Amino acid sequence: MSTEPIKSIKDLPLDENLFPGTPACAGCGGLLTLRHCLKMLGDKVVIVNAAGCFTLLSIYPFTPFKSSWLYTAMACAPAGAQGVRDALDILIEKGKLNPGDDLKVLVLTGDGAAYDMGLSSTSGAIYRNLDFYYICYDNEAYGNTGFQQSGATPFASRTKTTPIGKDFPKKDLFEIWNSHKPPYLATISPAYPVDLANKFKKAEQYKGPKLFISLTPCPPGWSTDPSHTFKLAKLAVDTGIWALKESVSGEVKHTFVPGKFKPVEEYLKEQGRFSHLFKPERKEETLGKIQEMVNEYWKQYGVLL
């Protein structure tokens, strides 16, 4: 892969590594996501898929991907990646297998098991130093079982769990990776596809895990329109909800910093989960703590005064 930067997304890879007709739900922001993503890896990866909405989409005998698969529990694909990198380098090394054909390991998570369940293995697999690249397509919730309260659920929003609105934050999982201080680590969005294409050229130049969370709609959980996902993912950019950013070694920089914020309300009235922050009546408290938490993370950065 060349390491000059994209500059336009006519210069995205043509090469398609995940194929379309799967069981997703229509409007998937995390199928987006991954097919991105698998044009700029490739199709030597082998995936290690943790147990969760995209458990699905593999089905012996169909399934969507050029590339290998493994199918994993939610707590335990970090080891699972780390059983199939051993392998890999066992085939090197006797011969087996070319250093040039070598395959890179991916692990492909929900939020469920990124923020909770597989925090522990991911942590112990980064703390190893294992040479992984890892995506979490985070919907906010424990979507493939209905809906209900992840780590990764944001304050006030609504869940199966949560029927009156989460009353806390949700995890910082960038943050809590960043303490590890690995080589490579981004957020991304499928609505910022040449932001996420280059991450991955930068991504390749180093060896031990990398990190790649992208927050993605998600329209039964979310109560919205399949068809509003790529909006509703531009949406948490510019109102500064969701910061593109990434860190090489601990050091955090921000890839795409909005000329002019929009008004967090923007985001928030389009989805269902929030519904009960304007109808039947105006919840101004909740609202202004929620815009006041996101202009509280870019003053930190000197972006917002």
The other form holds:
Amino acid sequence: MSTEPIKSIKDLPLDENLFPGTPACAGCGGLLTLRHCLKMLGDKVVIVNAAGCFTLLSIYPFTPFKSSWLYTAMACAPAGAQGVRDALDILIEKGKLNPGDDLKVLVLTGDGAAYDMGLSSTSGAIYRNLDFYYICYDNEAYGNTGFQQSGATPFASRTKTTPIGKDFPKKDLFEIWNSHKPPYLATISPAYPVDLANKFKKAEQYKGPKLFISLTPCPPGWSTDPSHTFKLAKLAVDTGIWALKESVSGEVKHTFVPGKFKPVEEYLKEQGRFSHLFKPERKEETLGKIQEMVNEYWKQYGVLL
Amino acid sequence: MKKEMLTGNTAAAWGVRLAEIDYIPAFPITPQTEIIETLSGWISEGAMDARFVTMDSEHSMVAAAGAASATGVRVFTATSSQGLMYGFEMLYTVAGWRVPLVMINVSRGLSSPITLGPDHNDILAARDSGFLQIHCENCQEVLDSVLMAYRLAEDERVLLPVFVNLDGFYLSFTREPVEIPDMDEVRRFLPSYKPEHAFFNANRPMAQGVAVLGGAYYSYFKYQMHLASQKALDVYKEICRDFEKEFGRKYDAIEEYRLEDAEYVLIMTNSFSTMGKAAVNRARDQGIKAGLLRLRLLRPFPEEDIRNAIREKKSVGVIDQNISVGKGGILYSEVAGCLYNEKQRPFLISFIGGLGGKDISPQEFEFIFGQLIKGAGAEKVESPHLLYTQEEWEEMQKLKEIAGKE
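The structure above corresponds to the form predicted on its own; please provide the structure of the form predicted together with its partner chain.
Whole complex next, starting from this chain.
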């Protein structure tokens, strides 16, 4: 892969390493993210999966991947990645594996495992400086069990276990990871594939943990139209709710700052999970609080909305 | 071959060193710690060509061990008690991957109350996981069993992970003379690892541990594990014969001690069997036809061997160092289960002893033989008997007075 940054969507790789025909829901934002990520990672990959929606991508005897796959469990995909990476290194060291046939090790997980149950094994893997990629498709709830609250669920979002809306904000996984000072850490969006692709190109230069969190619309959970996924993913970035950023050895930099931020309401009003903020009557106070949280976030980086 | 005074833990580490393993993901827990400390010491001084990684928990440790095994290297790890419980989810997962991981468990009672002394509720909780289980009586057997475990796990007819179990304190920290075989002898018995089954390879993508939708597929894979475990019994016996040829020490799925003409039999496992054998000798001195059957392989359960060994005995006492709360001794149920369809079968009495490392005294063994003699031919058994002496009872009353709580 050349080190020149990709400038336009026309320059993205044409290779597909994720094939259609999966049982993922129509309009799954996570699947769109994964498709872009695998274009960049190629096909010499072992995907180590934690329990989540994507566990159902490989169902015996079918697989939609060109690469290999290992399902571990909800709490320990990064530990599984440790075993695979170490074993590959041992085989190369002992001359049993041609270095040209080495595999990239990728952890694939939803927010349930990433933010909650798998946090301890993720922290362990980052701390041990494991050379691996990690992608979290964050649809902000436990999607595979029917949309219950997770550590990623944002303030005011309705889920099956927060029927009147969650009354505290989302866990800041980026900052939790960043405090470990991994060589490379980024947030990505399926609506910004050029930004996503360049982050993978950049990450490739680093040995150690390369971590990516993608905010991914979930039509059944968010109660949105499957055809609106791209638009919603884009609105999340354009309203400033989902900041596109990266961190190299702990130093944070935004890779995209909207010229003019759209009001968060434009993003919220499209989604059934926030519909209680608009009807039967507008919840001005809650809407104001969400906008204020976004303003506060950007203010700490000197950006005034 | 050389002979050294080794603890059960260092004998275990020697077994691992001789097996030329590639990878050890580890997490310390008493009384297992000495095993991984010894191995990490050898690795750092260059005596072993393996990679050692301290993991963040036993759950992660078993996941890493299984995943490395699935990638095609020879892997070892060890745990104990609460650690085994913490990694429990992954035992089933790794067994389902059908990878030849060998893991040592140094038995210790389970919380609560928390204790360091051994019993077997930890390892017996794992009996349905798909791991095979070899249980050791002495330090030599620990070393030997590790070598045998790799042969068994890696046999393409088996491909299931294996536990080697030893008692905490009674064996983990007891020093005994142990023969350490030479490397070339071991290599003849256990060649270096060359998997024939699928492992991760850039030129041959593979999906491992995938979901199945539907009970019919799930049943198929689960039952294949059961069949492989049963097949492992024959394979294990082949391995025992090869082991005897190479090293001269004889093992089997069970051990029969003074059993041939015995009428009253103890069934035991692990290090307390040594006390049981001494009790058999004392009983024999008093003219009681006593014998002992030690279960060495608990999974697969060697039903036929057990049936043949005790079918014609007058009475049999199963001494369980575990308690299935609300049911009783686990091995008692298992032994009773395998005798059910026998027309001629011994009287079976359940004893629970040695919980949390509680000693089983000579007087308690006398009590057991008394019950076996009295019980033979009786119509009804009170079951199970908890082995507990008068002195222990009085001591406990004193502690309760101090604690001020009934």
